[in-house]
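Below sits a lone chain in structure tokens, taken as the form predicted on its own.
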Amino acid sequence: MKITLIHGQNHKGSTYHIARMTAEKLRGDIEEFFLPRDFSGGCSGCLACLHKGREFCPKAEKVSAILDSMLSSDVIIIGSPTYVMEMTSHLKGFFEHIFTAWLAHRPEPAMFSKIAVVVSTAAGMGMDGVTKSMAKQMFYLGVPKTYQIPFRVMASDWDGVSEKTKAKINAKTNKIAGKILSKKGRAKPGIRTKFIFLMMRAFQKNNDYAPLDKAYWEDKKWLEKERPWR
């Protein structure tokens, strides 16, 4: 099992713990990466990837470090800290560059039998809505299953965490891990992503806006009955 650990923040606080802790459970090859050290800055708007190709964006390089390795993993882990109430701008960042890989423009067919894990971690309030957050990008990459573990830690760092939070931790990412071994190689898109997938079936037939889109659908024989999942 191949794993792609992404963590929102380059320090190594409760939310990496937890990722990490997610991680290793799994037993798999785990391939890490550190925003912003890995990646850093917001989409600037400059189209190139929608009209050209993801290879133009003036980012192209590092972006496709961190997608070709989410391609090819079974696994995908992303933690991210609660940053005023939302995930780091960093990692945000980067989902604004991989948008094309949505459901609505080229989605890549390797997501749709992949499991993703999303973490966040706040002192007080705020890391649930980062983690629905985070796991609505990987609805629309077309990841059929997204675990979500957010956590009050009521600390500043990981040493600051109770031992009796360290445990509910603990017990919850046994569970999980647990679940993904046990579905590993058979999650399948659900009724929701299907339904959005028809609906973008239908969008690319008379799509004039970004030809790049439509000419992929017409090459992976999309607008006929083919689907990106078996």
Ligand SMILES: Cc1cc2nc3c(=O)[nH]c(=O)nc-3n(C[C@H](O)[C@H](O)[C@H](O)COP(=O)(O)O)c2cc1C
Second form
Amino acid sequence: MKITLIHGQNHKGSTYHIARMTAEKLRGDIEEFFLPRDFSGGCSGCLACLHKGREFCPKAEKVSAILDSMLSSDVIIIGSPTYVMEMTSHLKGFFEHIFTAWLAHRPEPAMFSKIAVVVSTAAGMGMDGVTKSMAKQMFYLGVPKTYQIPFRVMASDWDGVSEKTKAKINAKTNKIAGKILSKKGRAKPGIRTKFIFLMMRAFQKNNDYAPLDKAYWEDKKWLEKERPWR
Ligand SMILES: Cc1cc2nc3c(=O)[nH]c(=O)nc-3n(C[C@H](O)[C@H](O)[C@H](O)COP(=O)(O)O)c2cc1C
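Could the form predicted in complex with this ligand be given as well, to go with the form predicted on its own?
Full assembly next; the chain just shown is listed first.
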């Protein structure tokens, strides 16, 4: 099993430890990225990715290193500490750079069988909203199943997390790793994904705004009967 592990911060804090321990419990090959070390900055809004192709993005090389890893993985694990009730700006910046792989544009067929895990910790509050937001990113990329691990740690680093909370984290990550191991290769898109795909199909038929998107759907035969999932 291949696992892509993306950390929305460079340092090895509580969020890092939870994401890393989840990945290790899957006993696969882990490819790990740290933001901003491996990717930084928000989108400049040039829209080269939308109108010309992702390879024309000024940061194409760094974007594709991470996206290609996600595409070739069975499981995608993403962690972000809660910063001002949101995911880190580094992680948000990365997601901005792959919006053309959303269901609304040029979704990647490989995404439709993956499992994701999204992790966030906060000292007090906001972590549930952050994992929800990260799960939303996974959904619009086509990922059929995302497990959320939000934890209130009441600490500013891993050493400060109480043994009681660490025991809860251990139990939660054991449970999710077990579910992933039993579900791997069998994740299938749900009704919501299918509904949005059909809506986008209707939209793409008359898409004059982004011809590259329409050509992609035509090429995949998705404007006819084909679907990106099996
Ligand atoms: C810039 C910044 C913003 C933060 N915003 C919040 C917040 O909105 N809510 C909260 O409970 N904790 C907040 N915190 C605390 C961290 O979310 C918390 O300590 C978290 O567990 C840190 O994760 P880490 O150990 O993985 O870095 C903030 C910390 C920083 C540095």
